[in-house]
Each structure stands twice: as C-alpha cells, then as structure tokens.
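The form predicted alone is given below as one chain in structure tokens.
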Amino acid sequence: MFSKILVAVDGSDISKIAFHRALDLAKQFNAELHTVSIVESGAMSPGTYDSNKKMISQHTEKTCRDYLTQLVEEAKQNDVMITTHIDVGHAGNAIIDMSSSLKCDLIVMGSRGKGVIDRLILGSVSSHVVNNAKISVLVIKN
C-alpha cells in the first residue's frame, strides 16, 4: 500500500511514537522509510550576531545527526531501509516539500495537542501539513 514514507522527528516523545509507528509500517509494507528533521528558520532571526547564529546552528545540527543517528540504527536493526534528512525552514512547508521531492506516498508525524491559543499565536505544524499535503498523512496524538 505504501512504497515511501516519510516521518517527521523532532526528538520529543510523541516524534518518537511517531517514528515507531512509520517503522511498523514501512516493514509491514517493505517500504523505505525517509526521516526529516527540520530546523526551524524562524529560530534565528536576522541580526548582528552572525557568528552565534552560525554557532547555534551547527549545534543544533550536531544534536540532529546524533539523535537520527540513533534513529538509522534501529531502523537497520528491523530490516527497514532508512535515509534520514536535515532541512531548515518553516516546519509544516519543509515537511511537504520533502515528501513531494522524495515523492512520499505517506507523512507520518506526531501532534503535540497545543491549545486553541497555541495554535492561534504559533499554528499548528501537523494541522498545516494535514491540509496542505497532496498524500495521507498520519498525526499520532499525544
């Protein structure tokens, strides 16, 4: 039913249930499994500290590649072949974008459940995935 599935992973708890349920699905279907983390641009704004900038963003990068490091290895260990990515920008567009250059059949991504106000003043990244994606997408609830 699936031949590529991309899953969204962010390190938080409800990320990680959402990584298990993509792996669970890519070995029920002998699907690649494609993970994407996203460093969100808006974390750095423009300013004059160009070199703590840069400073934060190879940081953040590091403790990326460490956590899907982990990620490929369980992945090996259940026989699901794994490619994992790092990308910058708004979440929710970097999400669909991915999986449209992947070409993705299925998101898989985890919803932290913010309140009303959250999403009003933040947004919400799964709900613009959910309406924005051309394929299925699965929200784990927390």
Contents of the next structure:
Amino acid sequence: MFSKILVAVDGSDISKIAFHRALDLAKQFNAELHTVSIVESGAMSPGTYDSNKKMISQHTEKTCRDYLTQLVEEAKQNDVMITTHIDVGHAGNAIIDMSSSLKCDLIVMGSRGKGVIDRLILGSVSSHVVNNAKISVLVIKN
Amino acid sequence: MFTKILVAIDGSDISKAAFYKALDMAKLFKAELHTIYVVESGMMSPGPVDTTWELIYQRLEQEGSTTMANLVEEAEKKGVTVTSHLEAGHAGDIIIKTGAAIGCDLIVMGSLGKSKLDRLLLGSVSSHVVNYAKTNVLIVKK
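Show the form predicted together with the partner chain, please, because up to now only the form predicted alone has appeared in this conversation.
What follows is the whole complex; the chain from before opens it.
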C-alpha cells in the first residue's frame, strides 16, 4: 500500500478536506505524512524585486506558516508523523518536484484550490499534477 | 474514510494494479467494492449493426466478463466481496454514471488503459473521469 504521502495545502476549504483524508490514510496505512504549500511566484513577471513584491511574498509566507502550525497540531493529536514544506514557484511543478525528491508514492490534493468557480471542476494546479506526476494521485472533491 | 469504492478495469496491466490497490483499501477500510468494465461502443457510428461490429462487441464483452470474473475470484480468496458491473457506451461517462448510481465515494482507475503511448501520462478515459466526476478519484500510475 502507500508508505509516504504528500498532501498539497493552500488554506482553501477543499484542501483542508484533502488534508483530513490524507491524515486518515496515513494513520490507516501507517504511512509518513508530508504537507507542501507553495507560494505561487510564477504569476509575477521577472524584473526588479521591489518592496511590493517583497510584501506580497512575505505576507503569503506568514499566512502559510500560521496555517501549517494548526495542521501539525491536528496531526500530533492523531499520532501521525508529519513534516511540512514550504516552497516558492509554479505550484504544479513545485508539488511534483517535492514529491519526487521526497520519494512519495501518493499525492493527495483538492480538485481545486482557492479558485471557487463552479464550472471549473478541476483547477489548473490539480490538473497539472494529475497529468504530469509519475506517481499515483488522489483528487479529493468532497 | 471511504465506504464504497468503484474500480474501473479494462484488462490492461495498469488497471489490474489499480484493482489490487482498491482491493487493499476496501479490506483496510471495510468498504464495499464494486468493479466496472465498459465495452467502448461510443466509437461505433450509429447505423445498422452488421456482423463485424457484432463480433467486435462480443469479443470485448467476453474479455470484460472473463477479466472481471478472475479478479472477483481473487478478491473472494482475500475475503472481500465484489459486485461487478458490465456496461456498454462511452467509457468515461458510464464510469461516472455508475459511480453516482451506486453512491460510491471513491473511484479508482489506472492513469492509462490499453493505449501504451509513453508520452500520454494520462489517458482520455481517466482524464474524463477525473475532470467530470463529482466524487473523489484515485489515479494509479504504477
């Protein structure tokens, strides 16, 4: 079965559900659990690094760290070993790269993140990961 | 955790790997396990059914029932009861419809079916299901 699970979290409701599913799976399979959050910097054009850009990325990173603290707490209560990772870049690529450097055998993620447009049944990051990852992917919809 | 699992098979090796993953999960979660094989008849143009189509259809139907019967037997040896569904139509649509009809909370399938093109990391049926299913989907890659 699965022995090392990577769950991608972005603070959205659906990623929280994905996290709980992954936590349950890790517990049942006795697997190692890793979470990854990506500060999406792919959206910024290359150029001078000014104070606005700095503020945006610092703010995102801080929100991210606070959120991860909660998740670690929950995992501890469930007696699951958890490691959190924060990375910067194109979210889809960064999730796949992280999964291969950690040698995970399963990626768990929500079907979409903070974009909540209904007709988008599968968001761009989830779509990228399920299409390009070399390992099994569990897409959580509810 | 998951209580009703539907695993889609088409006789390919990767679909067998998906079946074993689903079997392990069903056993661990004490979930109900369903399996489906779809005779892909969507590619046949409407019109009078001649003997050639009839033969192709019968051949596929037979492959479906034999493959499923073997897997169901293996599952029973491991103490898991499986309900099999043999359907015909557009594979992606039928898998989603059957999943909804039986009220499953997880669809398991291989990333590719019988098409073995390497560059295709996600086949068309899997892509259809992960995009349009309203329930959770596990794409098994190896």
